[in-house]
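Next comes just one chain, in structure tokens: the form predicted alone.
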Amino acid sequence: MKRRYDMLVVGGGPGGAFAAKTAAEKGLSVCLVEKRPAIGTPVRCAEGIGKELLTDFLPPDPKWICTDIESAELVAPDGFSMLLEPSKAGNEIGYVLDRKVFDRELVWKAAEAGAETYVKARATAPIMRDGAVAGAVIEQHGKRYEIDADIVIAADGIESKFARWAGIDTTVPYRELETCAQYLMTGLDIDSTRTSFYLGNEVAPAGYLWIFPKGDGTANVGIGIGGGKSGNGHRAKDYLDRFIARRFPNGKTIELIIGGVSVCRPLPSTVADNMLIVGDAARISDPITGGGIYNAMYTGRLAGETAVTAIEAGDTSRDALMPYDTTWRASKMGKAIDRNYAIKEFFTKLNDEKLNSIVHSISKINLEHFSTLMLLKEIMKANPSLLLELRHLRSLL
């Protein structure tokens, strides 16, 4: 580990992944450091994502590909089940991804392209000259590193210390931070091609419950609930029980994991001086879904671009890092996030007699071109009753 480099990378997802490659390829020394002791463990995610959206950035590969999804299914909290076919479903129809795998291809390839990494590497403070972000400290295997850099990339997730630590306020209200748990499981009867997303206040208040085919008989079954609705004897896990012994009662666990998404607004500012926050750590997820992989990688290939700009044009303050911050919010995906934002405010406090009302809705309707957006101008038509409780979100059509 050298004492300089341009480019410090805090964190080894595909936001910080895509952060180093961008860069490294353009000829800045890069400098990636991962506090766990492996690239893509442990997961923290249901591993779904788009065709589309992944393809934006690199060919879909058999070998982090668990399944490829041809069909999803919303089912409603009196059990009505919606199938939503191909030619409807759009960008809601995607891949199941090995993360263990992907994630460690994604760093592999910013390895490649010359950013040195290391693992179990943990940055501890930043290190910070006339009240800007100047490195940061690294500790790994017992020794501590002052690493100076350009720019510090903070892509450290969901956790956000660097950012904190650097003066940003990265707190996400407790309401708005969603509780996860999710099993591996085997043994299942299911659909190995079609995804199931189950609404309900009894099932998963303030969130949803997921069943993610990975191959065989073999799925992520995960959950998650509004902050606000766990508690003793009703955390997400407890949820998740109830389902999995009515559900899939012969099932077999592989593997459990606990953990949050936050589906809150993003920072209200992504850029310091000499530092750039990107995908989870600067909330830029989708409040609804709380999907994060393909936001994680346009703001770290974004991050990386800029970073490259503004090194080579010798200005690496808050203003010359701006472009950054405007750049993703006028982005589809920017502005997909405040849409769906205001969605996700008014479905979380609908009950269940209404959830039924509108799942049973859209079944009816022949959607050609199916994303949130048309679904939410059809469900207004459909149900007029509900007419008065939706017209806010009438601005956002």
The other form holds:
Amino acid sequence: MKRRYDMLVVGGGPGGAFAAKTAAEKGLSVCLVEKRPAIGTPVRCAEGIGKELLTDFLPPDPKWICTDIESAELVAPDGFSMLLEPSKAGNEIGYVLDRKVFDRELVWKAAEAGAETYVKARATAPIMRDGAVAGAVIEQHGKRYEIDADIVIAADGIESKFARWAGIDTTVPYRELETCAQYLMTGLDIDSTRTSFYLGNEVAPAGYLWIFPKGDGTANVGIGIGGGKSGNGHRAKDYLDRFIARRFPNGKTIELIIGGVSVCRPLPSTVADNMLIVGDAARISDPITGGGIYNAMYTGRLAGETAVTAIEAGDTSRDALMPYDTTWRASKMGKAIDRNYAIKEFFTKLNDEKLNSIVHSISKINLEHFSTLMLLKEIMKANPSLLLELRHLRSLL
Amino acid sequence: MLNIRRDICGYCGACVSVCPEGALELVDAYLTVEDTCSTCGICEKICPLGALEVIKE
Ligand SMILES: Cc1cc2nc3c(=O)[nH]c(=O)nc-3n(C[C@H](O)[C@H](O)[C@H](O)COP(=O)(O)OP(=O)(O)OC[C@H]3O[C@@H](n4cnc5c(N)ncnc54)[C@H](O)[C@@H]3O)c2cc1C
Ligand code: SF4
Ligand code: SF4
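Let me have the form predicted in complex with the partner chain next, following on from the form predicted alone.
Zooming out: every chain and molecule, the one shown earlier first.
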């Protein structure tokens, strides 16, 4: 580890990896530190991603793609199921990834581009000069390093301690934290081209339960429930175990995955003097789906580009970095977060009766493209009364 | 005080994100709590596995 880099990246998830790769490709000296001994493990993800979202970043590779998803099933609280089959119109839905391999590949690419990478290396404090971030203290194998950098990228995921140590409040309001449990299961009798989503206050209060197939009768079977609904005897794992006892009594569990996903609003500001905050650390995950792989890669890449421009211009102040913040907010992704936040607020308050009627009402639609937005538009069309209640959202849809 | 049941904890970091005091920290697979913990019980509530318990003295 050197004493100084142009850019220091804290966290080796998709956000940090893309920031490092992008900046290293443009010739910056970059150091990426990851506190775990292995990139991508333990997995904290259901591993689903939309096809067009992924190909925006890298060509699909069978090494880290488990399955091709062609249809999705939405199951209402009363058990009624509706099928979304955009593949019939020639459109694809998405992939289920193998994130252990995927995340490692991304860091690998950053290293190939010239970034230095260190594992089991934890940032333990920012170095502050004149009230601004100027680097970080890194601890690795019992040694302590003080690393200076013109720009630090806080890509430390859901924990988001780095920005917090630098004075930015990153606390997720606990009601807006989806607390999740998932099993990788095998021996399941399922369609390996279809994802399933179960809704309802009995199944997954203020969240949903998912089945994401990974091929050969295996699948990620997981659940996220609203933090406000969680407590002793009714935690994410309790709900999941109940569902599995009913639906997959003979399935075998080969991995336990747990974690938290924020469904709050993104941080009010994702830049500070000499610092950019990306991905989950900036609370930039989708408030409806909880998806954050794309969002992390997108903001990571943008942060890398912004860092290059700022360093070339010799100004890494908050103002100089602000284009990062305004660009992602104005992007399709930023707008979707805004809209989906408002819709989530509404949907998590619905009772099962209302949820049933919504799923029934849209059971006959033929979605050509699969996206949350398309689905929402159909829901609104089929439920004029909802549209009335969601008046304030009309301009967003 | 906050008791961390290490036999249950799966070091996912969910609790770290909601702690209003920033008192929790994951050192790879080892969760630590600082004495700034106010025993508010938020982390105890949201842990997906139930690894945390606030013990009132
Ligand atoms: C159960 C579950 C299911 C999910 N399912 C999906 C899904 O199907 N699709 C989807 O798109 N998204 C999903 N997500 C969300 C997705 O996993 C995240 O949005 C994504 O991983 C965010 O990437 P990131 O790079 O911002 O952070 P992360 O991938 O979390 O990476 C952050 C990294 O920083 C490291 N780190 C933290 N602190 C430090 C430190 N001080 N020093 C050094 N390193 C540090 C961490 O160890 C970690 O490796 C799911 C999340 C969960 C919990
Ligand atoms: S939320 Fe629970 S399982 Fe996750 S790190 Fe905290 S105590 Fe451990
Ligand atoms: S009890 Fe409250 S203050 Fe203490 S660690 Fe948990 S969330 Fe933080």
